[in-house]
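Shown here is one chain on its own, the form predicted alone, set out as structure tokens.
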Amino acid sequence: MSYSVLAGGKRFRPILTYTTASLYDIDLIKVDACACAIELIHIYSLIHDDLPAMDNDDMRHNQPSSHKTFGEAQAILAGDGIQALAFEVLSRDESIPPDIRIELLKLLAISAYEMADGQSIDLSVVSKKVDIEFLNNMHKKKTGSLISCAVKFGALIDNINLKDSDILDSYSNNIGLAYQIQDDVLDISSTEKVLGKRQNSDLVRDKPTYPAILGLDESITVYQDLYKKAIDEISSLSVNEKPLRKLTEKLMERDF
């Protein structure tokens, strides 16, 4: 479990949770459990995604995948343990009122389920032709659900107003989809050293991707437009959105 959790990575989801919470001057100590829980769910999903029965990737974060180091059985158990740990960490944080903790746990459970559902759909369409609408709906679950959860975690702790909640919900949906399209592009355009995993992995497995349907240049335009739309949306928040805007701009420029 430690091998995968401490291996590195962008930590984008917990950073997103901390950043959203900071907009509302929330004591960030109260955010620690949420940030840890969201990252633990993400890491468990990566361990299982890398398994031979799923995406069959032998590198993750510039080191051999869990199953390459410990074997498939131990990798499955490590993922199971990390998933359970996410809920334990969040459930026992007494700095968060019990009623809010229940809502956070519910949201985490729903988001983890949506992520698994999206991965199931993804595996079911290997070597098949799908349209953009199908791909969008699939990735809103597979990738977008946890990103949306990360944003909502930062807002739920303070029980923010409905208008801001709606804005952040739309914002998270847009960056979640942008993030996945960008990943598809980087799988082709970046290097294995920068990515920390095998290049062209989606192409090798004949998985439907945005560049395969739209072309590389159009895919870049689409994800950049989604990020810009997300940045425009948060300008209407009742608080100073600058930290979240800067994070989104940095995401748009990432190369891994």
Contents of the next structure:
2 protein chains.
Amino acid sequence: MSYSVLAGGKRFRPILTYTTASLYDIDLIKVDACACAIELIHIYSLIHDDLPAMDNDDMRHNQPSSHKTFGEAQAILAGDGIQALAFEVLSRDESIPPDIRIELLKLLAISAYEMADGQSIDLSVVSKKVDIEFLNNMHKKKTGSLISCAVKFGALIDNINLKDSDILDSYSNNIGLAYQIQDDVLDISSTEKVLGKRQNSDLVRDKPTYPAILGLDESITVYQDLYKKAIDEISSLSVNEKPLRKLTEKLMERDF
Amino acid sequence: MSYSVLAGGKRFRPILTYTTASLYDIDLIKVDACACAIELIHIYSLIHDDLPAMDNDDMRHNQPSSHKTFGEAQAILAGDGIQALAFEVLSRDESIPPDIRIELLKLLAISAYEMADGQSIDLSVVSKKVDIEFLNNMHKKKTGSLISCAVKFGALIDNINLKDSDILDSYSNNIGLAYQIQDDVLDISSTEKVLGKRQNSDLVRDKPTYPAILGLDESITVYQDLYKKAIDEISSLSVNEKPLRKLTEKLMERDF
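Form predicted alone already given; the form predicted together with a further copy of the same chain follows:
Every chain and every other molecule in the complex is listed next, the one we just looked at coming first.
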């Protein structure tokens, strides 16, 4: 479990949680459990996604994937244990009032469920022709749901106003989708060393991707427009959105 | 997910939760989410345990196991989704006050974690010689933890007194261990049709079992004594323990 959790990675989801919380002057120590829980769910999903029966990836975060190092059985169990740990870490944080903690646990459970659902749909359409709407819905579950959860976690600890909540919802949906399209593009255009995992892995597995449907250039335009839309949206927040804008701009420029 | 969850099985853990709750005159509708959450965690663990990389069992509850019917990838994801669903079901039940719901979610997370930990230890000692103490500790995590959780769930919804809480703790530890030793015995002495899964599966996989260390007759004596001790303990509860005693006696007599 520590082998995979401590291997690094972008830590994009917890950073999103901390950054959102920072907009509302929330004491960031109060956000630790939320940020950990989100990252733990993400890491468990990577361990399982990498399994031979799933995406069969032998590299992750510039090291052999969990099942390559510990065998399939222990990798499955590491993922199972990490999922449980995510809920434990969050339920144990007594700095968060019980009614809000319940809300966070519920959101985390729903996101973790949708993520597994999305991955299940993803595997069921290998080698099949699907349209953009199908791909959008699938990725909304597979990637978008946990990213939305990461943003909500940053805001939910404080009682932010309803208008901000709606804006952040839409923002997180847009960057969630942008992030996935960008991942598809990077899988083709980046190098293995920078990615920390095998390149062209989608192509090898004959998975439906945005570049395969829209072409590479159009895919880049689509994800950049989504990021720009997201940046535009948060300018209407009741607080200074600068840290979140800068993070979003950085995401748009990422090459891994 | 429904294929495995609705296939039946003994439903022993949720029955334990309902029975414990019934001792304290708790409205059983309030127990539904708890009972479901416990059973969902149990079922997810069976789906993953049955995988080729784990125990490689092709039959479960008298039907082909999940991976035999849906393939390994979908079976892994069904288990992942069911674990998340367990936390969702419990976190959503608004009939349980938030502070108690948090306590239940924490217990469920800890039990689910220990269960994965116990299974990991179990797989790491295949073909190795271990002693009874090691086996007891392993099964306390692998099987005992969720059984203890099932009993606590029945009691925690109401605020029972501390003495009853201690008694139920000890009771659940004893029946948890008894249940596992009995499973080992039944794996040798029962028939496949009655068990609903392959017989002698432990022996085939060269797993350390109680009969292998203690012999069959001694194993039977040990688990019967544990059940009797558990029945004796609950006679000191502040309430009429009859329903729980009857359930425990039924368990002791089970042949599957």
